[in-house]
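Below sits a lone chain in structure tokens, taken as the form predicted on its own.
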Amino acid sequence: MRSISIDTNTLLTRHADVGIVGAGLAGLMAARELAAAGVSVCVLEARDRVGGRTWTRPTSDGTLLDVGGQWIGPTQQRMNRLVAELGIETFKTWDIGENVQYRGGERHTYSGAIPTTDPLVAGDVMEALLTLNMMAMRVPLETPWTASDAAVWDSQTFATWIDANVSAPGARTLLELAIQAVFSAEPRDLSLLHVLFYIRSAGGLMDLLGVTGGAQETRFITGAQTVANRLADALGDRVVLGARVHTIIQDDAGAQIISDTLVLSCARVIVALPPTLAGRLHYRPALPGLRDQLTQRMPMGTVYKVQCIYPKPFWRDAALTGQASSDTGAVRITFDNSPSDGSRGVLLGFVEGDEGRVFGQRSPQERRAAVLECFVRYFGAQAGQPLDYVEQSWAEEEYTRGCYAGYMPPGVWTMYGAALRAPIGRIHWAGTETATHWNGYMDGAVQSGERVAAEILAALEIHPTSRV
């Protein structure tokens, strides 16, 4: 790679024991833990806000919408503990009533987590879930590539597994929809080993998919970004916004993190970015080939998060949860995303995987019309007259480039997995993609921040005593 000439004389300079790239939950948690142990830190963030893939925005009438990550579940212990420590109020996702299923051009309603209108389909789905959960229990979370069947599982896609193991077409459709909902990617994109690791990381497939008792159970009254905002507030001027990092230099004497506005000298560096973005930074000396090629092989999912605001959550009057699933249309998964007091009705839809890739090539008017067509199909004519329409494409976000997280296609875990968390000289890696529990979720980001902070404290031979 051609060398880069950098004039650092015109930039501000700063010193810290540890420099952190990225002010999402992973970077902020690492900073919090290190600062509590008396380590000086500086967090550099390219955006004009903190929070990374959590982002809370008000609509024109002041209704707060999470356009990024927004839910936590009961088994996400780190997030639940952190939220309690920070004094952040939460509430339960609306899950009262029946769900809507749209299949083969027909609309049905049902109760429970799995559609039961076709017993054969329901039976096949339950059998597949049980089989996948049992397989997942054999995946070591710290080292998935060492599973006894890792080579076999990592040499095939999840689509291949569905074709070989699920007979009912309706059951195949539901499993494909589940994969799109969890990864915002297609079954053919994902290594079977990665899917099994993800299931084990969450505790079970229904933990990933469920509302009450699952990953979508709880929301934040003031929005999910509140967590990052509170962490950043406590860190004060140790967080620097608008500082896009482009180069990291390390040698025997220390490290330098060079951004557009600031040069930070430090002893250790934490890169708390999705692997695909971490791979776009310049490193001196260059990273080892295994780590660099890992970042070339961990793409992000594709998702549009679309929300329509109404005078009230009218679907509740019809005893509906606001949750719908479909085998057709741009929006194939919906939720009731209304504020805690029900002062407005908000329908949330996801346009994921292939549909998201196609959706992004349409005009804004065409996208809006496609969303409303789906909402009307699921919830009736009232859904076609929203007060406001909000969409967020995470693939278009310069400092994210996709959601929900980086994933592993076939062959990546077994050949490159060992490079995911391993420090390189003075550089350490964080981010939800490096987590072993609740990988890809806010809870995983928090775990990664705690883990990398402990890693650095051990390297510096410092024992934490108090919290900032």
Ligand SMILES: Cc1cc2nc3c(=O)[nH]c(=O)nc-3n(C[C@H](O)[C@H](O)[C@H](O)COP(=O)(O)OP(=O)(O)OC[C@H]3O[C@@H](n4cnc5c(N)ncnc54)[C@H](O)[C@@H]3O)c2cc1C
Contents of the next structure:
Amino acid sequence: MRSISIDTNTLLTRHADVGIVGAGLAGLMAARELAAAGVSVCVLEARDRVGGRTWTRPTSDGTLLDVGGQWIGPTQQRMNRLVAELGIETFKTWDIGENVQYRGGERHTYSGAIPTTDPLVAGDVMEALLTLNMMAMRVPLETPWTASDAAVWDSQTFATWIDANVSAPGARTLLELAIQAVFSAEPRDLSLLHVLFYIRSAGGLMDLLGVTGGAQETRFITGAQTVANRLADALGDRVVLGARVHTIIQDDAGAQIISDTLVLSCARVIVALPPTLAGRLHYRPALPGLRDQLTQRMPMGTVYKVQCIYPKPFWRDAALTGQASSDTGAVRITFDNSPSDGSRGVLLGFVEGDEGRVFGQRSPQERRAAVLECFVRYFGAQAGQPLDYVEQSWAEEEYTRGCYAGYMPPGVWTMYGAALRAPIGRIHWAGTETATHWNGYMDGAVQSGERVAAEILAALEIHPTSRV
Ligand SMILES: Cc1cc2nc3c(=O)[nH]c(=O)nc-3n(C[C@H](O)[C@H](O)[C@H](O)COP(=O)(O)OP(=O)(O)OC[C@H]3O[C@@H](n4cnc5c(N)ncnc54)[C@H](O)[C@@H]3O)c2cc1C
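Given the form predicted on its own above, I would also like to look at the protein as it appears in the form predicted together with the ligand.
Below, the chain from earlier opens the complete complex, with every other chain and molecule after it.
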């Protein structure tokens, strides 16, 4: 092993066949798969908990709140299978009643998938969704940059596409809302090719947006972090918390992963971080320019997840789902996030994209007031008297730096896409951003963990049954 300039003498040392950076779902799944094949693994996690972008926290009265990822949908086969294997209990998101839409200063209720009471707007939106779904079908998931129209689609933002293709103001507003809700970014931030890739990766736009039948259908009784906790429990002391990795060294003899507390020597490395965080590690030798420049070009979205806890889900008495969409205010999307037994009422709101960027500059009191103002507008005066208010900003999280995921602005898929998953020497890449199915979601994180484990078993020429 080549000598290093960092003084590692005071640090603990350890050896494993494979060292994994990050104990989110991707890193933990990779560890699970490799361990099952008899490969020794060690997962180094910067935080004092596992789960990364999934995080379940109790409120002062013990109500469990997911402040990160929380839903799974029926077509997310990997998460559904994993949850069944781990015996984790789930329940359906409350989706009974009418939804609220707030547009141009007026509040209305409606039923159905498209948040409008105007049939003309609904027609325009449906036409746009169908067009986008058809275009998305032409994006190869492994290699989006090889789509026949990739150059054209990757040269424009989604805002450009809306401008050119959707004329009715009501329909434009709904498409903008949909993009903010799915990416926690603005239509002008995103490459059209990336939006189309994402749609295909999920199976269709309504799969991304829907509650019943869509990505918001199912929740976890004990919170979504239960999945990561169970995976980590099974891995035992192969997961090391409080170990922030800062440097990865590789040469002909092997690799070293250097964290604040431990130096791990290994044959292969998995970096299971969002690309922008992977780009903040030091690599020796330095990574090729294409890979580093990719990580310079995949920003994270901006989101505050805000939740108000009430004595009961009072909106259900008014035959409302708790779902609202709005063109005004900090919170433009809401859901009923009450516990499965309805013992408390929880209204969940997202402050996304530009709203999230502005929101973070306000004082905590102003933020709380802005959220309550929205909830009262959508659900009435009772919404103004919560027992508790909880907010989580993911941009402030040192070991995440934004959410829901890293995305591609124009020009990135076509010029840098090939560097997203390609291993560099002993280093392999995982994380939901590298997934081909349900990219950006927990399911995508699981897929990436499985894919990278298979990649490493092949590189080590290990067949799952050849070792114990
Ligand atoms: C508010 C919010 C809502 C969401 N809603 C949903 C949803 O409803 N459904 C859904 O499927 N998905 C949702 N997502 C997305 C989902 O949570 C993520 O796609 C998924 O959890 C990503 O897993 P990952 O393992 O790829 O990355 P992460 O979870 O980001 O894991 C990376 C890990 O690496 C660690 N780390 C970072 N830097 C270092 C370092 N230098 N050294 C060591 N460790 C490091 C981090 O602490 C983290 O544990 C949501 C996310 C957020 C934040």
